[in-house]
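What follows is a single chain, given as structure tokens, in the form predicted on its own.
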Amino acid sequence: MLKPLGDRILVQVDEEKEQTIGGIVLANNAKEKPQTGSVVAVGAGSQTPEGKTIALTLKVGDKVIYDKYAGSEVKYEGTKYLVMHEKDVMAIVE
């Protein structure tokens, strides 16, 4: 499994959507990037110039919405992840 450092997050991007609402299948090409996804893995959290250990606000689990370009994908084991800072997260859905 992988272990994100300091303030970073893993996310699990969710799928892509086929079509949309209405029906229509579109191209690869013109699908939107994901924004949402799932939280599989926190840091230990960002440090202060003291020393200190501030714990992050996310948890495993937590379903999120982040920044349209966020992150830097990763594949790993055949499953598409992102790993971005906690400030790149905009919510939690709940």
Contents of the next structure:
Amino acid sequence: MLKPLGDRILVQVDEEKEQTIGGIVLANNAKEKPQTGSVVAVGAGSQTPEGKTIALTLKVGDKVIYDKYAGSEVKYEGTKYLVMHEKDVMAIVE
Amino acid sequence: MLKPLGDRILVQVDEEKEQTIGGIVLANNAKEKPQTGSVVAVGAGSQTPEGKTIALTLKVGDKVIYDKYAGSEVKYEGTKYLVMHEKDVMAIVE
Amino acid sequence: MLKPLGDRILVQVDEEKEQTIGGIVLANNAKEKPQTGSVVAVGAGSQTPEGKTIALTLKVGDKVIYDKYAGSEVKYEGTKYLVMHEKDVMAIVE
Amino acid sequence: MLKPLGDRILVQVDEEKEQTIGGIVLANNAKEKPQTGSVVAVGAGSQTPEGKTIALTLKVGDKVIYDKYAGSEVKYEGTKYLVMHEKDVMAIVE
Amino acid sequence: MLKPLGDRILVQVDEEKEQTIGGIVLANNAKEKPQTGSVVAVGAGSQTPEGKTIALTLKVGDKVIYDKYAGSEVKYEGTKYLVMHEKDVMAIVE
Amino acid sequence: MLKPLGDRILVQVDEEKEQTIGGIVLANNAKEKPQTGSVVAVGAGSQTPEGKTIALTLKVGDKVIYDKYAGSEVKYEGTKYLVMHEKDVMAIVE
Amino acid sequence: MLKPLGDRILVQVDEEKEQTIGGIVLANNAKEKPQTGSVVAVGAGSQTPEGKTIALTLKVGDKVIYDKYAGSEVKYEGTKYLVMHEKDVMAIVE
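Give me the form predicted in complex with a further copy of the same chain now, not the form predicted on its own.
Following is the full complex, with the preceding chain placed first.
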């Protein structure tokens, strides 16, 4: 498994569901691609200037909305994830 | 519901009212689109370098004026919101 | 009324007086538009990294000179104001 | 009078003396325009992150040399001044 | 051997395996070049502003995923390594 | 005399010696113009965020090598000096 | 001798050895020019915001690998050196 470092989290991106109208598959507008996903792993936390570790707020299972350009894509065993800093998460969907 | 992270707030943008002159609907000037809204959710607060959380000043229900380019638009159950940092709010309308 | 957030102040901009020479109204040179105004509201203060609030130096009624590009314009009940950070004020006119 | 805010000072710029050779007034070379002046007012001081005020080093009457692009020009009762941060002053002429 | 300074680590980059289809060697797509490697040496740690050293999180043997443009390439005795800051490592592969 | 402010020093630039070959004066290559000089005055020191003054390392008489673009030129009683921050000095020539 | 200031070190760059094949001298590829050298002098150390000096990690005699664009070239008594900040050194060759 992938373990994010520091204040990073690992997000499994929600799949874009294709819309079908009368049997024709319509690709989604690129501008509206999903920016939501589920947290599948979290780092140990951020570090104060004095070296103390502060646990992250997010936890595995949280469904999150994140900035459009947040994170770097990583592939692991065929699945695509985003590794991003917790601060790039805008909100939790409760 | 959406729960903003950290020092972020969730703002429901005031609707632009269309003006009607003699029955003709006039679109508003883009330059004058509303920059006011209502706070519908607030984050837990900002964090000091030592990891202490400082509660936000704004609270749910506050009517706010914000910078023109503040925030990121998020859609949730058909409604558009802005997620922004509290520091992007210029003033409260009392 | 508008209540500025944090280290912001609300400034009512001094009106540009039009000059009349022999009955002809002369528009002022844009480069010389007034950068003075009166403080009509002040925020609660700036915040230290540890979350302590430090009251602002300026108070309501102060006449101020500010940087040319300081502040954001806000309209409230037909009047134009500038919301700016106290640090954008250069000097008080005493 | 103008009272500079915080770590700012108010400088009265030394007048450029025009040179006359045989009765012809010569404009000074723009590149050599004076960057010296006299401090006519000082702010209360800079502020530490904890909100303590630290008095400035310069005092009224100091003759200073400042960076070419330092300060903002302000006009007050017909006289031009420069408002600048104390840190933009390079040296005192003693 | 190379000993990274401060908060740096030395990474031996995973070799790109060439794919063979029917005996024809296919070069990998440059965009998909591996961004994984193994930590072969770590620095003494980062330094607090007060000069205290904080040991790194990574240790020799860790398999890491790093940012695409992370690190500087160094050659040592014929082998290519990347020297990068620990903060450029996104995740550990466990 | 000029007294540098804060963490600044005043440097008298070493004169470029013109080379003469067979009586012809050769201008030096601009790229090799001297970047050495002598410290003729030093400021009171840098200031900590809490307002404590820390004396400079350099002292009057030190011969220094400085960055090519370091400092601002000031003229005082016909002599050219450089005012620069102590941190722009690379090394002392002992 | 040259004494680097603060957190700087003085590096004597390793000479590029020219390769000879069958008696023809081949210039090295500019892209592969050496980025290694030996530390010949070190500064007193970096300074904390409170003015405490922290000794450097490197010492005279260390063989170092540094960033391609690290340092400024200085000439002293006919020899070329690089003055760089210790943080620009990537690794020590042991």
